[in-house]
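We begin with a single chain expressed as structure tokens, specifically the form predicted on its own.
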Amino acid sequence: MFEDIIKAFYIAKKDIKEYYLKPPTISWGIVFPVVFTLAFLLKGGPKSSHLIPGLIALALFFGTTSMAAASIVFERKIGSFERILLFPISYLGIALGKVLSSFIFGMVSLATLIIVVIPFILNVHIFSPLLVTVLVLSALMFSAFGVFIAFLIRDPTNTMLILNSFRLPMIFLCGIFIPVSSLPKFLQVVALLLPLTYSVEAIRFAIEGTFDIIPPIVSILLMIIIIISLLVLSSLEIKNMIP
């Protein structure tokens, strides 16, 4: 297992080198979250500080999933993913490598938001051990989500279209702008099925000390469960790709 983890880092290193500057990665992974955040912060000014937890989660979400989609889509499209399958590593190790590359890129996009945008506009500086823990878990969870969706889609050319059909509605259902508790009951149920909800709740508690409907310990435990589950499901999808 330890050897698989080391090999997974090599896969992540390759992905970062090859796909970091791909147009879908830059446009949806960094530009979109930053522009989206600037639009809300500039309009609301200091009154927008309550949006920070959700906007941080949004930056992580789009950064990680965009990297996952870009790397897997390009490899499956040109047929180079089959070479990874020849690498002496387990299917779970391959899934982990893809998740790690997305995780690293997501943290870069998040750093852009936290270090440059939020302090510049609101003069707010946020940091705590709990927040770091929650951000790492969120990035891993979103990365695993993006990798699983990318492997689940059979036609790689439709990956970004289908991925955005998941991502865009989640912006308005997961408590970023509208509290989940304010949604109709059936939409609350939908929100509880979406990983972004738990990240927003946990980040909000780490920054503000409050939460909407999900206690932080529950959010953290569920994020860990989701990460493990998505890694296993992704490894199964990789195995199913072999004729």
The other form holds:
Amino acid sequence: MFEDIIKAFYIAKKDIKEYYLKPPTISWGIVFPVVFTLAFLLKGGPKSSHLIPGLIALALFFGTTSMAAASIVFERKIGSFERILLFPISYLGIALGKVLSSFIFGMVSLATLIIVVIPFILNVHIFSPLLVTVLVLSALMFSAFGVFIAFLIRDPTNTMLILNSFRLPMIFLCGIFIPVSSLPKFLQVVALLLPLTYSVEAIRFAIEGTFDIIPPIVSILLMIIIIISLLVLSSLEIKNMIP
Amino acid sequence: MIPLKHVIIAEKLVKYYGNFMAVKGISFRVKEGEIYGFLGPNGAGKTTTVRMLCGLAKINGGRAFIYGYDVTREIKKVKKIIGVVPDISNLYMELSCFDNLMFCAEMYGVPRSERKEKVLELLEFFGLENKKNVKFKALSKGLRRRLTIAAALVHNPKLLFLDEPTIGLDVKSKRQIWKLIRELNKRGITIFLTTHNIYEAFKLCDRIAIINEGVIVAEGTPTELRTMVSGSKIIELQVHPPIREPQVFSRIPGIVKVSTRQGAIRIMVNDVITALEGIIKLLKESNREIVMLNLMGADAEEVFMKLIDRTKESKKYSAG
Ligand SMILES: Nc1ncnc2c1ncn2[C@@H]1O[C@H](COP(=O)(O)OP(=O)(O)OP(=O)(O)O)[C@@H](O)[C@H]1O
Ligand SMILES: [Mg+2]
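Since the one above is the form predicted on its own, can you give the form predicted together with the partner chain too?
First the chain shown before, then all remaining chains and molecules of the complex.
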């Protein structure tokens, strides 16, 4: 198992070298969240600082999932994913490798965003061990989510379209702009099924000390459970790829 | 305990894709140190067989052992000792030759202290040392194929699978790859290769299995198989630079008659393989490239068909 974790890091290193400059990764993973965030912060001025937790979650979400999609769907299309299956490594190890490369790319999106939004958040007492924990968990969860979805995508030409049909509605359902508590009951239920909700709640608590409807300890525990479940599900998907 | 002189033992292997039976209970054994060829037309089940043996496809029936390890139950151990070159050159486009091989070395668990040396050694062996920092996507088809073979060797496997090693390459690149394959075999690596190129199979392999529609229809050394495929055929040939005196071919063993038609040389032969060998040798000596080579009626597949029909006939007779 220890060997597999090291190999997962090698997969991540290779993915970063191979995909970080690909246009869909850059445009959807970095440019989009940064521009989106800037648009909102410039429009709202200093009053908009309450949007920051949601926008940070958004950057992580788009960064990680774009990388997952690029590295998995593209590799499957050109047949190089099969190389990974020839190496002596477990399916879980492969899934972990893909999650790690997405995670690292998500951290790059986040760093870019923080540099861009620093003028807006200077007055906020922001970094704490809790925030770092919550950010890492969020990035891991989104990566695992992205990897899971990416393995389900069969037709590579529509990758970003399919991904965005998941991602864009989540912006509005998961409490980034509109608190989940003010959504109609039915949409609240939907929001509770989406991983982004827990991340936004936890990040908000870490930055502002308040939450909307989910206590931070619940968010954190659920995120851990979601990460593990998605990793296991992804490794099963990989196993099922073998005809 | 299964004796180790057989590197691969396949017993009644079966593969279904849905309801379609792609491999129909084939058995064969590959001996240590030989080049064993799987020769067959498109869709015969060659790739499927390789995939079953290296863990890329489930075995639906029968059993396979590699170096005594059960392929189904001990696949991780098998993966550590085999090298696999897939039918497409599928290394990573944005990575340099060096980085591609390093990644494979990392994934095969080559010790950190040995990786770099091994990778440099392989780049040199494959004549790619001056391409070390060139990205895979910038390589020609022939060089891509070579690097893909190198990538399967980073962990010093004792057994190498080559699925269509020269598919889509020009004559010159093909020759280079054949030379490399022979050299690897000389260094003690057992080779299992698939091809639909009858010439390639007969030139390289110690033993050949001819496979069609998921069934092995003949197996033997090139000489053994050659005797089964006699009878007259016509080879149509164009070379560059052109030959003014095509009658030079008539001296080659296996050739019955030589004529020209519409710029092409037509050669009637009674032993395809011997004739082809002679033709290629003669062309090589006079520094000519083959522009077109046609085995009239059909291509190599017709030769397979001949063998296949023979097996059908013999079955008919033995049944009647
Ligand atoms: N993943 C798959 N799903 C369904 N059918 C498949 C799959 N892979 C191969 N087949 C079918 O199985 C048969 C054998 O295919 P295989 O690729 O093993 O042939 P091959 O001998 O390697 O031929 P080629 O010269 O084209 O590479 C073919 O009829 C092919 O269509
Ligand atoms: Mg094939």
